[in-house]
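Below you'll find only one chain, the form predicted on its own, shown as structure tokens.
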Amino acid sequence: MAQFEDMLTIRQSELDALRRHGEETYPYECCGVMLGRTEGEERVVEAVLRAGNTRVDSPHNRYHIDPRELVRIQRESRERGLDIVGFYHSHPDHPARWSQTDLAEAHWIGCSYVITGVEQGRAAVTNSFLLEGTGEEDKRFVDEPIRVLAAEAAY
């Protein structure tokens, strides 16, 4: 009997784009949104959209997406027939692991949260974490495998 597990599927070109975003914003955190669809336990990314990091107090280790920009992205996703399946950000000179702040500020249960460690301006490890739970009181991140498809692969 096959066992299904949570997974993020992304084309190499989209993964490269979000990693490059982290390099371009170094030494500050980048952030963005992943659009796609959910198929069973799998989130399939079809587009990666950059967002501005509006955090002014500590952009080197925190990020914030302006709610107006998020509404615009939600509208665009609906127009394209896609859903928000996840978010991404970078950790300049820190590991690609979630922090307590990342967990506290994550609210989209069932979405993937992708973190790229950017070491001295170069993207290093990229990891994904699924936000599980039923609400704020029991939400948690779990490690999620990333399946990378060839850049030109169709879903």
Contents of the next structure:
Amino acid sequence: MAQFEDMLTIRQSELDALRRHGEETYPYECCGVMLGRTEGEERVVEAVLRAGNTRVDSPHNRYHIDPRELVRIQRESRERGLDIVGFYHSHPDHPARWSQTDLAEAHWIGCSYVITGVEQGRAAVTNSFLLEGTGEEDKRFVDEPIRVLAAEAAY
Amino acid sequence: MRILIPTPLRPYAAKQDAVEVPAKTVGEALSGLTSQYSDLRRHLYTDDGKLRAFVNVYLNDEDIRYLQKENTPVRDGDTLSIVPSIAGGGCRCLGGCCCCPR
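What does the same protein look like in the form predicted together with the partner chain, given that the last one was the form predicted on its own?
Following is the full complex, with the preceding chain placed first.
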């Protein structure tokens, strides 16, 4: 079970950026990576990086980040003293809830998966889900609150 | 050589983001890593000893699947990155279908 303190903390400016990304790629899904720090059960986002969606065959309801791009992001985050703490994507004209596809293809246990529902081109609800478990056999998404800080807030 | 450990696997590698191992091939490097941190094995390999399909292994900027896989030779200054895949997506219903929890 998720503990009470499980939480995603993000500045308003970064939250706006990932929501705007979903509006820009509508009616296709957007995707990206969140860099930051993990403090106990809290993931604190320091930066949001856009990534390309390689699923050109079905971009309206599938996303996939090129592993080569992830390798570069992982290397750069380490050089900046940050970690990959989560990912985001959008659900065009679909609720901001995880799907079975999202769960089946989620493998970063301990990271946050943020989903924004984009309705008719406008970002609607944004939710965050923590991927919990000890492996592929028992992994599960649990709702986690998003704590939004003022755009200029220093951590 | 250096192996970069992704966030979800660090709890099984003494919380390190990178591990140095002596190796002449990618296979030796991964074997050295899992010998040192045996809990990593089940996260990287299936029960029959194959790398899990969602586990991407890159030697510097190249996917080892397009090199010589685990037989790919490595040098001291090389970096091996382990990167689980990132994918997913919604469906086209408005909730309540077989694949949407709510």
